[in-house]
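Here's a solo chain for you in structure tokens, the form predicted alone.
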Amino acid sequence: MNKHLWSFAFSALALVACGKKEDAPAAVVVPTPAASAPAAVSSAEEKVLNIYNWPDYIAKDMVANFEKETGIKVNYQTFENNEALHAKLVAGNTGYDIVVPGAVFAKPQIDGGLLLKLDKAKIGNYGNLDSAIMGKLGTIDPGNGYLVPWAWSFTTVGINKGKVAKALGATPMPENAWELVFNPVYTAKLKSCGIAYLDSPTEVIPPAMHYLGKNAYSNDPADHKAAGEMLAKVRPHIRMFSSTMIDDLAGGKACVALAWAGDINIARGRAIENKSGNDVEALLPSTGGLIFFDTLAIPKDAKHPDNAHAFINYFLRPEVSASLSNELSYATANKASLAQVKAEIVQDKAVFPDTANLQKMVSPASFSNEARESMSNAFTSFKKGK
């Protein structure tokens, strides 16, 4: 996931975490990188991790630097969705050390038991994550009891430019980018070079919600419903449900996307890299985008809790929280690393929002078990075409 700003806004950051947008802190100057704490392994435990996390979502070297600094093996696996983690989860004996639950999804798993409390003498970096968003995460996770902030970004809509222009001939683009996934008037004509929406009900509907002016995060099955049928209006003009979207736009399979900005912003890079000539660019809808924001957690029944404790040690060390904002293009909530993130990408609004976009941003909050099945059932009955 996206999942803060330097000169411009730091208060921005404050509308990253979860639960309703409130008053922002003012504008801070960026910190000197603190001192880091070493990652602290106890003898007591098999020098074994196991991390399950998002499919590209990890700097490149972070797990082979840990490896080699600590001699702890990681056993690294991926997930596609939120309802995946939270299934095995809730099905127990998860095989986990650390996952990344989705904050839409940490509040009912911590209500649930089904997180570990960390010990926070064990995570000797834990003072340089920024205290507003550590304050605003403490909606979901009171006193910050469970969840460490991974990264955050927000859900938008991606585009290849040239291949929308020649879509929309003389339709100019419209004024709000939402547009373009969900008015028939739009999605009738960009079909022709392929429309790709996330696999998830959780990731489809509540944009969809908002698209229409309702609550994005409404556990009102009426406003699920009403969704639905706003869906199904464009349910022709869909060409995939994806899990592999950083390619599929990249590769240029995909001329638009319902999809996470750090992965748009991911598929531009790759798409650069790799010659394709696919201007990929993930936009700033006028009504606002969804923020959303990953965290690191423990499961209640890890084998190996103080390796667990001694990875989320190592990656709040500034330089470590600062290389995933630098390689993948998602916004950090490591404080003390923002002076090691490079201008380029700090500069980048579709990774750092400025504040004008971040007040229209809708900042996330929890759905009921009933609302996720109610979700779910529209969600369905959008992808069958019923």
Ligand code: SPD
Given for the second form:
Amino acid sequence: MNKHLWSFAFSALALVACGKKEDAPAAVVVPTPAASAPAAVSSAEEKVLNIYNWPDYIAKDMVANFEKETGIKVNYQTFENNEALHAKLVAGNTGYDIVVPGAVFAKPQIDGGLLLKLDKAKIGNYGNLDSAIMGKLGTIDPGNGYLVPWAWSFTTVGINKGKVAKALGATPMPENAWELVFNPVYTAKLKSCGIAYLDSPTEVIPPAMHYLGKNAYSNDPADHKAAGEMLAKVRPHIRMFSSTMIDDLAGGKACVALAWAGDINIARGRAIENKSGNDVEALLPSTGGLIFFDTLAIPKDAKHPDNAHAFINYFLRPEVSASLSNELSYATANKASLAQVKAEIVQDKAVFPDTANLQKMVSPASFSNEARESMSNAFTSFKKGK
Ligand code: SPD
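Output the form predicted in complex with the ligand next; the form predicted alone has already been displayed.
In what comes next, the whole complex appears, and the chain from above leads the way.
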């Protein structure tokens, strides 16, 4: 199990975020922190940058400010899950200059030669990253050659508090929030107000394995089968497999969700903004959530690699990274930016979990190709209800 592998690094980050002093362990040698190196690079490339990111995952003015400053025109498109991005990268000729794979998928992409090695000389702000986190990311990307963290969060359970309380009636909330989505005793009651799952094998089977007490990153088909059998029991109670989780939670289509804490946080804000009366909250399961990292990477055949480096450098400015946490309630790995993240975000355990919660959480690892296929089969049968 790799459960506690990253907890020290995150604890260090969380403490810094809370304004307490603790030296982060020196895990890898990174360039000396630069306060804020300029984004502009002189390059013969045409002034175009094609970015492929997840939905609802960029601060409002981030692209416009970069365009204004550099004259580089950004084309921005989105994908819904790691499987979709991975398939494009494997097919090649994506046309993208920056992609944002989850760390879990990045390892096979690095090993398969699908990504370009970063030229850190072009990323003057690289040293703003938390060295402890980068050291741990080195277990997936040895020497931190290919990936720059965009944001991190954890897979967990989100609820609409009022609707869940009503649907559960006299049944008290379980101690472990995972019961709300995996235990038929609870799902049978919550069916009436709507249970939503993420729509991807590698987002659902790992937490199901974790709930069963197995390694969430098991490559063993027997574990995927066991997860599938457990999930079959709650299948009749699941209302939807959602790619629009933020709106489904904020708008009240779902009262319980297996979802990403960051998106649940966004849903909470959106529900308040829309005065919907939906009281959304990301829970911290007693057995821990599943930490994930989404990372900036450059496809091997990118046509505008200099522009991609310029964007990564721009993103690593403290104020730019901080804007992602401030506007989207996802955690940043840019240590130099923490002072500019709003206090209420820094102190929100659903954004930057405290040490006690971090220690329970599962750290990311990667799956073999065979395991991804086996999980995909288990997930498809689960969805079909067969
Ligand atoms: N709205 C932003 C969604 C980003 C989610 N990435 C999740 C990867 C988890 N494996």
